[in-house]
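To begin, one chain is listed below as structure tokens, in the form predicted on its own.
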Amino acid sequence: MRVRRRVGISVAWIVSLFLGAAVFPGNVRAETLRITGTGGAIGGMRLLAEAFRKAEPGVEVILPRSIGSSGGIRAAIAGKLDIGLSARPLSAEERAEGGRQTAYARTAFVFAVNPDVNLSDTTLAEVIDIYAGRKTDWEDGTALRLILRPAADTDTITLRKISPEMAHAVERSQKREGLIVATTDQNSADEIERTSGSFGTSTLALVVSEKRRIRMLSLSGVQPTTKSVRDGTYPYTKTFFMVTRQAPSPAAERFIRFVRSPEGKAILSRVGHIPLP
């Protein structure tokens, strides 16, 4: 069987959505902020954008679909986005090209299943068996449908860093035939939602902020919550960054300050984020 791959959204296509400035009544042109990147951050950013618009009605914030961390970084450095959202830090090359990053929140990296799966807890050993292909059915005999992410995706990188055994299992999973490969965080959540017996990865921030109909699993009895991330009992996390050029626009600077303000942090805290100082 051939691997089914969801087609990603190209940066060029997304940028075409931004042509033309936002126009307010009376033909008064507003400042426009263009923000996208990693899908895990977009749900929280939408809520921040709504609050920011109320605070600054002269700024229009556009948040299109995810183009991934690397897409958001490239577009921000190229000036096609005002702010790129990333679930990884900038590389040395990206910093040399003029990228600037602001870490603003952490969230739990989670294992999740379709609600029809009779499972609420998993173990690292079981997850390794799933990715290695040793576990292909659930306990009731129904097929286990693993939803993969691309090899270079931050979810895949996060998995590899868990342990050498997990890294080996992930490498094996990338060679398996017939698996669904979801190219963005939203694609992955979509596939977990609609695929019977599915198992995949996501983040607490995405599931909560987008009100996704998927079940996040506890890991050896520890629930992925903001509290368990804060106290270190839940060990796996992702950090979100806002990426700009070295000299971002005044509107982008104000938005970044808003995200890091008490009001912005309160919004993030309500939807599965742990704001950073």
Second form
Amino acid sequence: MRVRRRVGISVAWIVSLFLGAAVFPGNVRAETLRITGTGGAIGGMRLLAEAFRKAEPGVEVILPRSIGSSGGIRAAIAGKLDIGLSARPLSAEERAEGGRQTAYARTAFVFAVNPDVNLSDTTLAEVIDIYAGRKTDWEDGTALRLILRPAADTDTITLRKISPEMAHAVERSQKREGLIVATTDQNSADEIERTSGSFGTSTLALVVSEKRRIRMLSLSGVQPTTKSVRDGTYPYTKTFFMVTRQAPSPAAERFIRFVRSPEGKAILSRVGHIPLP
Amino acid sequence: MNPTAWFGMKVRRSMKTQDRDLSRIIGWLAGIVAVVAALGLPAVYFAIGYNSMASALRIEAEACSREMNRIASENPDMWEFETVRIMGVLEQRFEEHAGDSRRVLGSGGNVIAATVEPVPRPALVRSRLIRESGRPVGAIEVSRTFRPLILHTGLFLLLGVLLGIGVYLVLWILPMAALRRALGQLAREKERAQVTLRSIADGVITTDAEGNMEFMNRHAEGMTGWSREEAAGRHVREVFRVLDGRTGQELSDPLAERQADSRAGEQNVLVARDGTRRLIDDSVAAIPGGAAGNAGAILVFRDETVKVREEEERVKWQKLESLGTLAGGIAHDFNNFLAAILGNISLAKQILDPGSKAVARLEAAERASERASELAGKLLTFSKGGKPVRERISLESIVQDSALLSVRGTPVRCEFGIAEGLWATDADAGQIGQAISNLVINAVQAMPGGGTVRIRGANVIIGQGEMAYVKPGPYVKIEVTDTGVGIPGKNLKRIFDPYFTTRENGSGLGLTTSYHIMKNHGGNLFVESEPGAGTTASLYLPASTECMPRVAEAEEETARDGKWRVLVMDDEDLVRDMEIGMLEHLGCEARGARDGSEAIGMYKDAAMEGMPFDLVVMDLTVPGKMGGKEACARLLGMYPDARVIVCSGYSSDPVMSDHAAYGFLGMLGKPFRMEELKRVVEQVLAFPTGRARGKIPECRKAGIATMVAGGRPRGLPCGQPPGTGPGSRRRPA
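The block above covers the form predicted on its own; next, return the form predicted together with its partner chain.
And the full complex, kicking off with our chain again.
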């Protein structure tokens, strides 16, 4: 008798599962969020995605490899991504194409070296000399290996905006032959990590969030930290945007709200971001 | 125009034509090469540049596609949005080129990324597929404008044009200079060869392989009667008509038969355009070459007519000379005997009573002897003897008198055409009259039914080589033409042979004698005849080139008292006695000597005795002893005023015909009659000498006056029209 009752209960449970699936299909098929873009934001976004999954288990958040700010914007506008990550604001053309941006954090734009380089501080003049090709060796005589970024990359754009001298030096560096060109933020961090005597650019958020083994240099004695960025002593920063269509998916809306939520801001603050209001 | 200059001009004109043709060909070739060079340089540059560009683009597209394959494989879903990485790939440069464009296209052909704006057209585009796991997901397109290539090609085109101009000039100038040198050399060689052909004395004709006329020199023109222009292109048989020397048949193809028979050197007959026939030696040589091994032929021929006629003349003259020598010898001896016969008959007639019956018999004997003497005289005339006794005469009256005399009593009349101002000649008037008479008599006999003998006289100048047997110079030409039966060809060659006659009453000595008369005068006699059409005999007598002589009119009457003393020298007793008898009959005192030495001795003795001889009559030839010529010279050496008469039966001896040159004042030809002796003796004795003056010979008393035969003449001034001076008077027969 007890066996019949267990069998009856099992059958009823299975039937109810099928019926429930038929009546409430959303409860069975999980939502998916595809998020990628600038590599500097990927590390922090991965932490946010994990927290969001816990809050909304029905939403699967996928973070493909970095495709850069422009790629993220275009993919988001094209609908290939639910949220594109960008280190630059939308252009008027991108806005016209239906792009919508949401700034969610800032981070320090940093100069970094391979840990084997005996250097912890630099100056803007030294950086200019390095990009202009006037400084090709470290003080100990070892080779200085500059890791360049593509001309259209946001790192390069940020560098040009520092000063006319820096813009000129960057222009010259673009014409130098034999230099390593890292196409993405991750790729840049990878090259700095594995190249002896390397010098390049990155962000505080990437280094911290991805726990990169590279040394960020203080600039004229100012360490690039969230604090120095927040109080303005460290002047060079990058702002991260979440780009969507004008009508993003509900999950994307919810994810954006999660990022701008206190929980999300807390997560960002832990990995080198200065969350924006 | 000078033929050589004309020919040179023609050769140069021909060479200029060739020069223009070759210049045009070389110009075309140089132009083609120059155009190829001018266009080839930029074309090659463009082709190389295009291929190089295409290869570079292909390699770049290949390299980029590999990078893009990796990007697509690493991010299959989102690779199209990896703008930075894609741009990194697109901005990689293997070489710096302005105007390059690289694009990444999606699977739908949409542009995913591009370096710059599309390059200006025209552009070269190379593309490669972008594959992800082997599946094509897009394409990379590399394009590059080739405007710079076109621009550079244009610059190379300019360089090519300059190069082409240079090539044209080099290819045109250098070969043309070499060609002109070669053509000039060829022209000079050709001109030299042609001028050589023109200048040689033989006729030269060249033909092509078909026997058509190509060239003929001036002599060939003269002999054939065809001009070069008229003959050009005609077959040689039209221009060079030749009769076989043996058969008289015309050769159908002179070139072919000459070459086949190899009969070069035979004397054939060339028939000129106007029908004139010439004996020629001809030879033919083939010109090797051409496709068939025969490029033509060279025909060389020489006019041998003159040479052949000269040879015939020489043979004829030799034959007559031999006969003349024989006849002369016989006639001389015959004359000696006749002299004795006639002399004695004359004496006998003087001795006998004129009414004696014996006188009639003696006169008959005398006539027979005179006929025999005439025959001997004829023999002597055509023999080596018969040397003319020349004097400056005009032929007009001699010709007319002799001709009219010869036709008297016949049904033939004479028609004269003597040109005015006929030149004088130095001739023996009697012999010339005899020659004319012989010719007219022949003409009369050729027209037994009557007719007209046309006698023409003209002055002619014979040029060098113009006539074979007449020396160059001025001549008086006398033509005697009849319209009689003519002379067959077989007889024509023998008409000058002595005693050759086709008439019953002919002597066969007429033409022979006339011929010898003319030859002895330095002239000639030709006879042309065509059976049924008549005969023309042409006499050529050298015109006198010296002043006319003034004949001494020895009309001076000389007076003399007493007998003339005459010395007679002759080795023949009969003759000597006969001459003495004649002289004594004439009233002279005559003495005789057997040879020259004896005569000189007697003359010296008489002179020493104060009774010199007034006259010496000397025989010219004394076998084995001193003759008259030497004796006269010696005598005159001792006694310059001596009067000497030469007497001989050899009228051909130069001493007889020109006795004055040897110091003789007179000449007597044996046999002679009393009258002749009297005349000559009177003439000589009339010659004034200091010693002889004051004596009057018997003959002079008889009132006989005559000219001095062969006397010492005095000349008239030059420019005297021939035949109008006193010297034109005929010597009495």
